[in-house]
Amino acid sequence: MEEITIHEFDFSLINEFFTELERQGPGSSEETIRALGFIGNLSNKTKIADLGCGTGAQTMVLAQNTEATITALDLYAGSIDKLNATARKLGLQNRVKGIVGSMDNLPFQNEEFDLIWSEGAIANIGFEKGLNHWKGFLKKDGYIAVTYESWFTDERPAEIEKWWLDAVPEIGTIGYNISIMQKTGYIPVAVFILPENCWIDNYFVPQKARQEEFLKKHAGNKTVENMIEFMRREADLYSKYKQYYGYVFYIGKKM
């Protein structure tokens, strides 16, 4: 199992598992609001793109704490269906629209958005590639806000280093990632580490009941068994090595 990464599991199975959870990655409403506080000039004319939005937990927080119009994009139609249903339920459907699409082939106009948001998703196309590609869709003086897996230290135990290099080959330290932001044409505005509760309370704990339910539903399916084993190992490794890595919010302004 140590040699397997999450990317090797069936895409539809991963999405079937996570669509029933509020969050598809570490985060919290409080940290989304905290990051939003660093963004200037928000108004009812603001246009936001939320890329790799999943089922939209952070999308709804953005909508409830701004007057902006939000386009949320994800590759998985099931997540977008759930996001749009939640927007209707909350009476936000006039300002929030979910669409199916790919983060590395965006269906938008040049300089269409005031703010591009992405929590826990940019690693799927690469930090530097994502920042470079998305910049073209930001207006002059527009902002970007992403969470990304990062090392807290220059050195770390081999076990956790191998795990993360397999999962996110270009993972770097916070200082290195800030330099990438600058290199790709952004002025760093704020950088902060997501607290442990974003991982434990909002990501790992909710998975436990879902894992048991999923194993029963797919009884005898070896791929599902391996996927759940992978998830449990991810939680164990975080408990053991959380002082060395985590998600970091990077907020920048287009130069």
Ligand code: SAM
The other form holds:
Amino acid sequence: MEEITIHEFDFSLINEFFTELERQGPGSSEETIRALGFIGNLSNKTKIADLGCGTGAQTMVLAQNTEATITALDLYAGSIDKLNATARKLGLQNRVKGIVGSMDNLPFQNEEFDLIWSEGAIANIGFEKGLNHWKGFLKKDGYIAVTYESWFTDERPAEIEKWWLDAVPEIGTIGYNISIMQKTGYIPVAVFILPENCWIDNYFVPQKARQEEFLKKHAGNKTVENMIEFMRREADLYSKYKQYYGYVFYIGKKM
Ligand code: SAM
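Form predicted alone done; form predicted in complex with ligand SAM now:
Following is the full complex, with the preceding chain placed first.
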């Protein structure tokens, strides 16, 4: 049987599925706060950009644990509407602003930000390309903090290798990704692996009820059935091969 790949699904269908969930990728408040602990010189003058922010789970954590002003950007307008509504609900609207835009063509000034954040999103434009493009928007000595899919070992079973090479063609090992950070002009400050609960409790488990609901809502729609099958396979593969890969937080300082 021909394997289904993520590239076959419509961007808006994937987002329609995920915007009803609190998070759109693996992660947790605890790990966002852990990464924030490596960033120096935070103050009420700090300006943060959160790229590929989704509905803003990590944006709100950043806002609640700093005094910074945050611009959160995502390509999907539905996510940005939700993010701005949450910011208003939490009384954070004066410091948190969601805008629609693409992270490969940022609508910002040169050296505008002290910190660029991005969880689970840089693969959409590529790790090296993203690090290169975003650097121009960071002040000297500014920080970058991104999570990115990475191999934990130099070799892995063919089944999981094929899956990830299709989803993220430039996926590399942690050591390789650190070398890319250095090559693109950042000093690596900290690197750590997101724990399993970020995937299981915060990503795969909440998807289950939404999958049932989505299948009912789109009954008879073959694309939706394939998309849910793809998501279930992603979860199965994680439980089978999680010792070989995961999301890694890469934190660097612009040289
Ligand atoms: N950061 C959120 C989180 O961790 O819950 C969302 C992560 S989700 C896996 C990836 C996000 O990247 C989606 O919200 C998607 O709309 C966004 N995205 C994809 N391509 C993009 C682009 N070119 N520019 C901006 N956002 C993009």
